[in-house]
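Coming up is one lone chain in structure tokens, specifically the form predicted alone.
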Amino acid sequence: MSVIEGQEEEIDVFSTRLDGIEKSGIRKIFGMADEKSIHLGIGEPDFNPPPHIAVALKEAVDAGYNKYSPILGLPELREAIVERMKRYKSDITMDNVMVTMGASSGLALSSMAFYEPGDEILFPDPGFVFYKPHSMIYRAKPVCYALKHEHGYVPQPDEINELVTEKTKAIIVNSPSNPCGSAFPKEVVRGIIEIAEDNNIVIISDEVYDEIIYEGEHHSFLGDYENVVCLNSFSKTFAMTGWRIGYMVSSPDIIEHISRLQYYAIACPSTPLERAVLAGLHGPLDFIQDMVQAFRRRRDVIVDRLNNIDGFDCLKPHGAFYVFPSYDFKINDTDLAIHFLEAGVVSTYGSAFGKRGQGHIRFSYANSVENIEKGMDIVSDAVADLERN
């Protein structure tokens, strides 16, 4: 039993669910930064939401849309999401959709709905910092599958298949990837789905960066397999990370089950925010294209700059807005991130995303080209005197 320390007697009050779960490495470095630092650490677009969405939020509040929403979300928003997602699965209906408080709450609710003590959950390493802790909180066993440099940080279905046992409950996938920026080819998506079908495994697919693709197109895990939970968010699509609104697409049975959990967790999503993002889906979408074009330009700049600094090896990402270069300096990744922070650049150490992230640094290029150039100048100077392996 966890206890409160610093009292005359230790009082057993907390459950042990958080035992062994540390504060996010992303937030650790972010919290140490000052206002003068160049922020290439945290993952959020540096744009503001399109003006017509901001106007729609104010109008919704002024018009009195301030009461409880239905648990599943406003029907008109769910219908707009259906139209958006038909490009991935043509036969979906409103029964397949639930609005959530960002993709993060969708991840947590999915974990709550599926994980039981003794279950094994396959998750990517390196991968987003929520996946492993969620399995631990619900007493399941986290089992990592590798994203390797030689494969462009794309998982290999045959390697995942070797990890499957009779206890495997779910496979978590994330394309485009945070932190790697890799996007899964169609054949990899199909291969993972076949493994899940053969073994009756749930796929939890984090697709929040589906609009931020630089070459080709996004390949969703939505399709004929029913046991897929597809999680998405308006945070990246409309540059509204602080609004905390997203959605889940799955089979009607899964949506009905998880909606009951949603009620007891948050009651319902935010009505005025739903009205605002509905205006976004019905309005002009050139904002997304312009944002992706800006990210593409920044990606090319930061990749070129890193690969011209001796000691870094940086693959060009195909999606999201992160680079995940490996390095060969004689310093661990945590100390290197602190070294950059002291020099004036915020980054994230690779091992924050798993053991395979050791020897890597994540930079977010959700910042201006000018600041990226300045940041890379600082990084170049900061590593100039570091000993190489």
Ligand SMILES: Cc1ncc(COP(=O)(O)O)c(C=O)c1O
Second form
Amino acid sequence: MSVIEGQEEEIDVFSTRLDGIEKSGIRKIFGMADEKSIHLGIGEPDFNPPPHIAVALKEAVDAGYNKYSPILGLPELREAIVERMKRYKSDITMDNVMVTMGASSGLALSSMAFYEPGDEILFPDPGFVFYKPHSMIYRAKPVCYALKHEHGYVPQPDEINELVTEKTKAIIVNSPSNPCGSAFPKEVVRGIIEIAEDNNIVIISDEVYDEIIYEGEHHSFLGDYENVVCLNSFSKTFAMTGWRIGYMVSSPDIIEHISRLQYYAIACPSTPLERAVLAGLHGPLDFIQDMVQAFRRRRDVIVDRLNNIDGFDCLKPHGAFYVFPSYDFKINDTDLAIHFLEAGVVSTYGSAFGKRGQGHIRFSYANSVENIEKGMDIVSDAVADLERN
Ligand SMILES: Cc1ncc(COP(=O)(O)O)c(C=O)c1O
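Since we've got the form predicted alone here, give me the form predicted in complex with the ligand too.
Up next: the whole complex, starting with the chain shown before.
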């Protein structure tokens, strides 16, 4: 039972939905950092949005785009999103698209729309910190599937299949992955879709890093299977995590149902932001390639540095901007992250992303090569006196 503590009488005001819901472990560590720390913790590009998008935001406000937008988002923006998403699903139309407040609100609304008490929800471990609490809020049972080092942190469809029961309602997938940086090959995407089709399971696909891919191309879960909800966002693509704007792509029926929830949750997306990202989609997109190019250089530096420190084993990520090395020092991952923080580097302990994250540390390489090099010098010195397993 949830209560307000520290009062003379404990008053029971909160819904049981809050039971077991804790503050994210990621934020705990960030709160302990000071300005001098080298930040390899945070999951956001260190760039600014392209200038023409910032100009378009101001122009939108000046031109009077300050009123409510349609619940689903501005038609012209939905149309521009359709054009971009056609590479994944050629027959997509505006009816497949709703603008959201970042992928975060799309994920939250999806859980609200699908999860019921007793449902089983499959989610990746290690995986992004939202998935498990979302199922807990709706009293659905979170069931994790493993992302393993020996499989390059790519899920194995046969292992997922073994976890499916008649209670399985949804499977959450995230490629490229936060925190692992893995990108799923086409066969894996196809294999998971087949399992979902055979068992009438909804796929909730978090594809916020689809543009940040280093080898080959991104394989989306969008396609012929109707029960796929794909969440995407401008947060990472246009380096605007603070703007809070993203989108959902799904079947017209699912979009119509979830748009009802969107109305009662947020009324509508932000009109001036919609105008600004529309200008972004219509304008030159070389910003994205330049950003990915910078991330690729940084990835190569950090992977190389980590693998040259005895005790770390770091796979080369294929997407997103995180490395997730395992280590064999005699220290748990929370204490190791604190040890690094005291030495001057912010990282995130692996178990913040699930039980299987134990024995790992996540470093974000959304920072300059110079800072990554400095950070790795500090990390290298900080582990020198740690005992090995
Ligand atoms: C895998 C993943 N999904 C969703 C989000 C949230 O994205 P948004 O800023 O669009 O809400 C993040 C942010 O870090 C993420 O890493």
